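One chain follows as structure tokens, the form predicted alone.
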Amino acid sequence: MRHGRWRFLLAALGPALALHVVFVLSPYAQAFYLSLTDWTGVAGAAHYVGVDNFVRLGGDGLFLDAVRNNAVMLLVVPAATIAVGLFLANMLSTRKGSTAYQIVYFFPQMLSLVIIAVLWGFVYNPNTGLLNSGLRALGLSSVARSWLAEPSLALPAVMAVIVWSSVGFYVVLFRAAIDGIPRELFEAARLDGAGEWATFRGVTLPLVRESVQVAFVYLGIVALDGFVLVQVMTVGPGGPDGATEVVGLSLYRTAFTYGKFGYATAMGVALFFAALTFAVLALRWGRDREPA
């Protein structure tokens, strides 16, 4: 009987495990191996160079600029997106007829990142773009800028697009979490004289904490990427003067422009461990703050 059970489990799980090993685990293993070689992507032979690629990353100025920009995005994008998402979700949960607004907020999720990048490239156009045209129409011509051509503005402009394109999904996520809170808790808070801010801080926020934690992890991973928007929207791409360089873009350029696949794979492995470390720390931080 016991042998029959094991044969059944092996037959049921074996194909799925085999596919997982072939299509998920083996590419990771191959990437880890290539990061230790000087493979050019063309030559059949890949010579083992040990950790030289990772040592070179520490002295690569462009890669360090990319790490800095990704770190800034990691600090800004999750915080801004969650703050806006929570605010809108809380507002929608207390207003009637909010479904239409929820659909409007979710609309960017139905567009591909390439389309979003192209659209916002037009919006940011310094001469005919919607943003500068609106500012000039309001008599704020002095505020109009070349948003993607000035080093101090290019990265914030890209981050604004990431927040805009992401916030709709998290409005829906947080709205669902808020709708799951028993109405009696809100009524009790109102009877105690709590205002909207006190109710949000004392009732809503603690009870949607798990959703916020999940959102923080996903948005952190998005912030560590940013490749598509930077590739399509910015000059260079990655410019001006490396102001919008991100690790994904450095990886792509190193591999497909310079033909240094081994070195580019080392960047990918470093990015993988950065994302993994961030996710583990974020989840652990959330677990440590759970009430006993």
Second form
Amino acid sequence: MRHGRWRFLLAALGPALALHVVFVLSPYAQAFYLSLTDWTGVAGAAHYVGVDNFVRLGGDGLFLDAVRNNAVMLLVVPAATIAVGLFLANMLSTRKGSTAYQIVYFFPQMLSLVIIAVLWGFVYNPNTGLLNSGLRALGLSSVARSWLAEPSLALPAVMAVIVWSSVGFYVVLFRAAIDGIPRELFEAARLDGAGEWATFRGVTLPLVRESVQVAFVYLGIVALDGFVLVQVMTVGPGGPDGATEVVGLSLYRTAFTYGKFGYATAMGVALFFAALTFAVLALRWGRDREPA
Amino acid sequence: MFSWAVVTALPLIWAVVSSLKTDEEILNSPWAPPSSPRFDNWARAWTAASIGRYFLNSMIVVGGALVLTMLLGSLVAYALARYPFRGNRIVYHTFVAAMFFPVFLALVPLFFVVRQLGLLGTYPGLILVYSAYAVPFTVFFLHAFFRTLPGEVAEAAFLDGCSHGAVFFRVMLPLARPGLVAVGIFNFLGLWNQYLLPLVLNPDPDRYVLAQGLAALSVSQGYRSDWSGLFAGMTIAMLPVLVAYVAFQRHIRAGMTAGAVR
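Please give the corresponding structure for the form predicted together with its partner chain, as opposed to the form predicted alone shown earlier.
Next comes the full complex, this chain leading.
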């Protein structure tokens, strides 16, 4: 049984490790160095410039737009998605026929973001789109807008699509957590005369807190991205006038349109630290609120 | 509850219905059903708009990457779960840590690594990169699974004179089938829906995968105002995912959320 053990381990781990080192680990490691250079893609022409790239980022108007938009998304998207998800999960847990609803809610989660972006590009189309023609049919022509072309509406329109596509996943997640709560607790609350809202606040919410925390971390990562929707759906992309610019888009354009690879990588490093900070804060916030 | 179901389903139904309408019907009566279903939109999208070619490219790349990912991922997960050796934990964490890094960080160096290897815009290049980025999740998922399998069967096979490789392929893999199917479905969906990696690593329009093709189509058909063709292309792109979802929906929802709670 000992015979050939190491040979097997080598054969089992070797190819995957090689692939991992070449295509995953080495790019991540190189990124930290490249972010400190002025590399433009020509071999041998990279100069070490220290933190220059990061200083420049602080004065780059479009990049700051992107940071602002990602920050707004970070505040709005998780809160809105979790609120809708919790509300629906709570409703479903007390009513019949809920599986069918979950199946429908979950489906957008399956779709490629490109499909979602193209689809919603149509929905938002000012003339023929589902949204405006629906509003007109309801006699609300005055509400109809050019959703993706107005600076104040474009970002909310993008965020609505993210919420639309994510809610189903969190309904299923929260529903599983709510179903794990012992029935007696709900019955006790009812005997004490608690209404639906009081039961939700007093019983459900504290007991699904851990799932909400997981949701927060996941959605935060989603909110720090947004690249595909913005790149496919918005004017420019990233417009109008930087209104939907996100860090991922800035990075992509800086690297693959303008060829400023060192500067683009610095954006990636900034994004990495933003994600890291967010994850640490979200997890710590969860721990601090742990009952003593 | 019901209204959210409408909000979720309506845009999707609208897209499918629109794919069967004429351009005039789409422009003039967006909410009305087609007067007669126009399946020639689908045929036009499939051939003239190259959706068929993109579909084939996606199948080649995703198929290759899926096989490679499952093979490498299950080997690594099995070896790490069943063979204690010095450095075992380090290797495990080396793989799993990669799941938590944003891909954007690696994007620029990755482009140059792939270009240096002469793999830019090739099927093997995409397959290798897709696999490299799908293996960590596969290892993470299957590692837990292999740990729960009983060791006695493997020992009996060793006594019968099986080699380590034979025990893995003939005994452990069949035992792990439920786990392999679950992670296989997730990997299929994840790989099929890839956009960022092919966008950067696959610049040749002849080799576009479906997501790239659809994005390009939405620009070009938009100029040509071939709305029905575009809706048809989008519907075709949605179909494989819809089929997978209908067939496995319970497993998909259970498995995905199980991964989140762990």
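Residue numbers count along the first chain shown, from 1. In this text, rigid core is short for the largest set of C-alphas that superpose within 1.5 Å between two forms. Being a predicted model, the structure only gives us computed values, none of them experimental.
- Once the cores line up, the CA of S26 ends up 2 angstroms or more apart between these two forms.
- When the rigid core is held fixed, the Cα atom of L10 travels 2 angstroms or more between these two forms.
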